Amino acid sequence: MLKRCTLIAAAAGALLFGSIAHAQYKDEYTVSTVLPSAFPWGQAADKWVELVNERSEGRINMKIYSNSQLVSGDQTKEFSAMRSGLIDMAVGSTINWSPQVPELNLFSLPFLMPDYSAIDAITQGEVGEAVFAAIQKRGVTPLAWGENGFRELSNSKRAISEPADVEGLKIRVVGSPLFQDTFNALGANPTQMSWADAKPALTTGAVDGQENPLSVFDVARIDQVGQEHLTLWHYMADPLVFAVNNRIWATFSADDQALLKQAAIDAGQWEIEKSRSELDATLAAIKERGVTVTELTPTQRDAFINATQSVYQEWSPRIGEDLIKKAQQAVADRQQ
């Protein structure tokens, strides 16, 4: 009998701590993007909403706040936000993140990828590991990596084949200091401010180019506001990375964990091979619209790696020379 007892009293405790365990969820999560729906970028997180509601059938509530709202439409202050617990989740990127993370400015370095293959070395490699160490030790839990493309350069002015053609441009950047460098190195003058304020400065004349992957130039249709001339020089790259609060995700049970995290994975891949099968569609329909598209030789873009050198004898001090070297690495040995 006192057997029976303890057996049911074990029970309706285990019964207890699962309704407990599961009321520590919450009814809806906030999922933080910049970009929205009609963007891969908001199509990866949709993806990994989607696959999260359908393989928890229904227990984890998602909802996705696009075009950083959350932020006020301050994307750099998302990963501080995320930390602090001001939001749960997000599909966000290196870049943005990049002022809390130093690590993350890796990405940000001209000329480090000259192609997919070498993102993928890094990302899906140890340097890639290193990176997600690193945001995890700031509050953040990365879970997997997606794609925001690479970034082209696009101008009211003239074509662009070497780095003579850039001096004197006012290029409007995203808030990353790196950038500013890279561009103060090419002779241009580098202006900082939001994607929001972006579009009406290039359409009032206030700045001549910017530079964004061709998705972004497809959709937001840059073509529209004097951007005639589109160079594709594939100077960096900027991964998206899935991630959760570190304080959510410990309120998750293991097989939940796995489970977002999986979904994150699948979600992941799922928008960076969509995306890059939808690039020769996309480039074809720029082209239509009368942009003119100049393509780096190998020669050309040799002319842009010596003149962004002075890039990384600033920055390797703060992202890490040893971590620079092994990306070096990885992109020379990665298989093509």
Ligand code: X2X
Given for the second form:
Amino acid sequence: MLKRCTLIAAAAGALLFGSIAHAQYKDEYTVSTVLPSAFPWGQAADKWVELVNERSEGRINMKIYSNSQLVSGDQTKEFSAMRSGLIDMAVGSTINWSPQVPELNLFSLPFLMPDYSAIDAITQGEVGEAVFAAIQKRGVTPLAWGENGFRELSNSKRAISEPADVEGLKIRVVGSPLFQDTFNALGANPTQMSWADAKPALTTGAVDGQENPLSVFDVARIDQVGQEHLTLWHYMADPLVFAVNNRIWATFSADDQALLKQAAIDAGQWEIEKSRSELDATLAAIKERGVTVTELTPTQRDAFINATQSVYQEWSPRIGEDLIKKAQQAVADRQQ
Ligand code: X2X
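Complement to the form predicted alone: the form predicted in complex with the named molecule:
Let us now look at the entire complex, which starts with that chain.
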């Protein structure tokens, strides 16, 4: 009898525990981003939150904290904060997470990806899976890809069409030390600073230039802080990754994990298509505001490719030679 009672109690306990485990969802989950809703990046996060709320019929609520405010503006701390549980979820750039996940520097290798199909060939194939495994290994669950975009070079001094034009320019660069190497290879004077500090530094002339996708240049009105020259060199693009802290992830039921993941995939695809489709109009708007836009000829682009080759030698031990080779192969085999 006693044994039976114990069994029943244990079964009831297990049932209760099961329901409690899933009932223990937070009222609201924090989602970190760098850029807010006016930018494609913020819109990707908005869409994810909206889809999850809709599909869970209000059971799962997420709230976005943009401008890296959960890490006091230091976007390179976002990944660590998510890993430790200070942040529940994030839609983050590969650049900002690369200090903690060295494999993410892959995307920052200069001129690895010549066009959008090259980005897709990497993210949507075997290499993308390997990169997600690397993120997972570092303690965060990745769900889907989004896109910040090809990063173009602007400055206040002169039109840039060859490496010699970059020489001596003070350029604001983002979180990964790889950018220091790229711009040093070109003879520039790179300074690493957060997005929060970038616009003030451009305004005061503390730096001469910066690199960011056209959407960021446009929405943040970078031309208004003296950035009159813009070179479309498509030297790299930073994908966005939708991700969740591991312990938070484990609290979701399998159905809700699938819901969160599918919503992230759908939001990412929606944002990638939307931001790519807006590019022509964005470029036209930038030109209309009087910015000198320089498009490189293939020969001019080759000169930049040659000038930055040392970055591959320097970074292949940290990124993984095999991963780089596979990415190059995926790009060579891509469907155009
Ligand atoms: O800081 C930048 O340049 C930005 C907004 O593009 C990133 O977070 C990578």
